[in-house]
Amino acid sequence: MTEKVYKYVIVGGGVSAGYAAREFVQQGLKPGELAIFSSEEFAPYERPTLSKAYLFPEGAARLPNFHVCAGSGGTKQPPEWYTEHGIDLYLSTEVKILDVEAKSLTTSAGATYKYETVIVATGATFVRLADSGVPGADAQGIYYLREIDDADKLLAAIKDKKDGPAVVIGGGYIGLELTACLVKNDVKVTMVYPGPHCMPRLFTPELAAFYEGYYEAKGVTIVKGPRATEFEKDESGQVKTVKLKDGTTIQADIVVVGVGAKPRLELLKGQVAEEKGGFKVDGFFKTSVPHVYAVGDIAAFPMKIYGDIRRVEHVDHARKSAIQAVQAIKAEEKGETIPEYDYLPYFYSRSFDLSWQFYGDNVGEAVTWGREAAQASSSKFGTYWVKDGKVVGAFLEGGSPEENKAIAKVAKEQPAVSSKDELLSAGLSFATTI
């Protein structure tokens, strides 16, 4: 049997794959040139929706409404979109072998395909407590969130255990956003995380105090410090209690775990150069092998604005890195060049009536303004990070689109500031008037 040959192949069916496909089309893709291989059964969709709106008791998000590229205001791309543009979309198809030297891939079903250029967009997966040897972590009723199938299982548990208590392990994005969804479903939640406060990689203690207080006002119990060390099951294997390191025992019919993610590197491991826990790429997302590109969570790329190498796990970077890679591929074919990737770190979250955005780098001294008035969800407050006399990062809660653009501009331009008092007195106006 003759192997099918594609000019371009994308391995992975997440956000990056969908945005890369759109960019290929916009660059003049011919029918039959591109194939996407995805282990999921759905065409690429906006993954953040799962922790923000998929679990809502009313007005919940459902496909096809959040297929890419809905998250950036673009046209949604359901399965028929790929067909219309001559793209072969292989769903529920796991790639087991990616042979860079042979320019071929083999699926779990044993089918082999050849390609000229490959974009690897395998993303990240959740960290399982069972992999760390936590006793009882294989119990029924313990949930993780990465794909629609995971969300459906959690949704079924919420309906089945309507009166049962839930424990959320983790105080990061997933923990905070899923706790809000559970509360909206009238589930009693206890959050457990080992750090001194929530979102420790971004929030200052002062910022965290507001969000923790807001959640507690919604009825959430927060337990900080001790780790979950064991899960007790009943005779049917269903989780019943969570044991903490300090001896505390918490009843739980539902446990949701969000303790981090790990990049999925298996397919390229040992075949291209690695750095910072990912695959080393240049400013065009080309790896050490010329015809192999890596984008999104797995790419360790030059962060031009700060002059270092970083790996970013966020949907904004997943979208933009995919677009950059495709533009670079097409430019090279024409003997042209494009500017190197110039990314401004960006993170955001929405839960309850809260909505914050952050741009830049959270290094140096943090200056929080408007905090004393932030007693209601409509209150605006924020933080600037100052290093070497310049504002290098900015955070804003409750901002309008225009105000969020203003703090992004501050983080990008890094204006000089004379003193902490200047930022405290100016507050948001420091960003909106420069």
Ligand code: NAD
Second form
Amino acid sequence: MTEKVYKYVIVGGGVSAGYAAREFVQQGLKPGELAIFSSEEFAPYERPTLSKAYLFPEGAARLPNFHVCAGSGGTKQPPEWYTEHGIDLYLSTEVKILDVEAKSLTTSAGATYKYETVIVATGATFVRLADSGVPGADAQGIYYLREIDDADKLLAAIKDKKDGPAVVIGGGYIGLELTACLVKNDVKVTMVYPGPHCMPRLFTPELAAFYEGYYEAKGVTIVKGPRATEFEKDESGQVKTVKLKDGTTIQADIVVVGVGAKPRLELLKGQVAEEKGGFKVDGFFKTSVPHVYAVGDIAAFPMKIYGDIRRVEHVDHARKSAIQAVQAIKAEEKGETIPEYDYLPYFYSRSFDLSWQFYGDNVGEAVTWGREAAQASSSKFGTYWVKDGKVVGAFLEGGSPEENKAIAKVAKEQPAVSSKDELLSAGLSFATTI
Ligand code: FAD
Ligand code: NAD
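Condition change, the form predicted alone to the form predicted together with the named molecule:
Full complex below, order starting with the chain above.
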């Protein structure tokens, strides 16, 4: 049987894949040129919805409403969109082998396809406590979140157990966003995380204190410091308690774990160069092997603005890296070039009626303004990070779209600042007046 040959193939059907497909269409795609292989059952969707509106007790988000590219104000791309544009979307199809020398891939069902150019967009998966040998971590009732199936299992548990109690392990993005969803569902939550405060990747102790206080006021119990060392199960294998290193035992009908993600590198391992825990790419998302591109969570790319190499596990970069890779591929076909990727880090989160955005780099001295007055949901406060006399990062809670644009501009332009006092007294107006 003749193997089907595609001009372009995308392996992985998440955020990057959906935005790459749209860019191919916008650049001019002929029917039959592009195929997407996804182990998920659903056409690419905006993954951030899963830890937010998908879990709401009322007015929950459901497909097709959050298919890519709805999250950035674009048009939704349900499965029919791919058909209409002559794109072969292979859902529930895991790629088992990607042979970059032979330019071929093999699915778990044993089907083989050939390609001219491949974009690998396999994203990341969650870190499991069972992998680090925590006893009882294989109990029923312990949930992780990456895909719709995971979210559906958690929703069923919430319905089944009604009001919990739940233990959330990890104080990062998943921990904070899922705690808020559980509370909205009337589940009593205890959060457990190591270290002195939540969101250690970004928050200063001062920022963390606000969010921790806010969560406690919503009835959340926070246990900081000790790790979970064991899960006890009942005779049916269902989790019953979480034991902490300091000897504390917490009752749990539901456990939600968010202790970090690891990029899915299996397919290209040993075939292309790696760096910083991802696939090393240039400013066009080309790996070390011609015609092999890597985008989204798995790419370690040149962060031009800071002159180093980074991997970023956030949706804005997933979208933009995919667009950049497709533009680079199409430009190369025409013998043209495009500017190198010049990414300004942008992270955000929403929980309860809180909403923050961060742009730039959280290095140097952190200067927080407006924090004392910030108590309620209408709170507006922020932090600037100052390095070598320049503002290199900016965080804002409760900003309007214009105000968020202003802090992004600060992080991009890196204006000089004479003293910490200048930032403290100017607060948000430092950003809105540059
Ligand atoms: P993904 O979107 O993860 O897509 C990878 C796809 O590849 C998946 O469909 C996977 O099943 C598939 N795949 C993997 N291996 C194979 C294979 N061998 N064969 C076939 N298919 C395969 N970021 C933010 O900035 N803001 C947020 O609010 C936010 N919320 C998030 C909420 C959740 C619950 C999660 C999990 C992440 C969130 N993120 C958020 C991070 C953001 O979603 C990711 O950075 C982004 O999805 C990465 O895009 P990607 O295309 O690289 O990977
Ligand atoms: P994370 O890195 O944000 O947070 C991990 C948390 O787990 C940290 O608080 C860390 O101290 C804690 N931790 C680490 N090991 C632990 C252990 N053994 N026991 C208890 N706590 C431990 O990762 P995450 O929250 O799991 O998020 C997973 C992925 O999803 C990331 O790629 C993240 O960027 C993405 N995500 C992003 C958003 C957003 O940008 N708003 C929202 C949800 C998920």
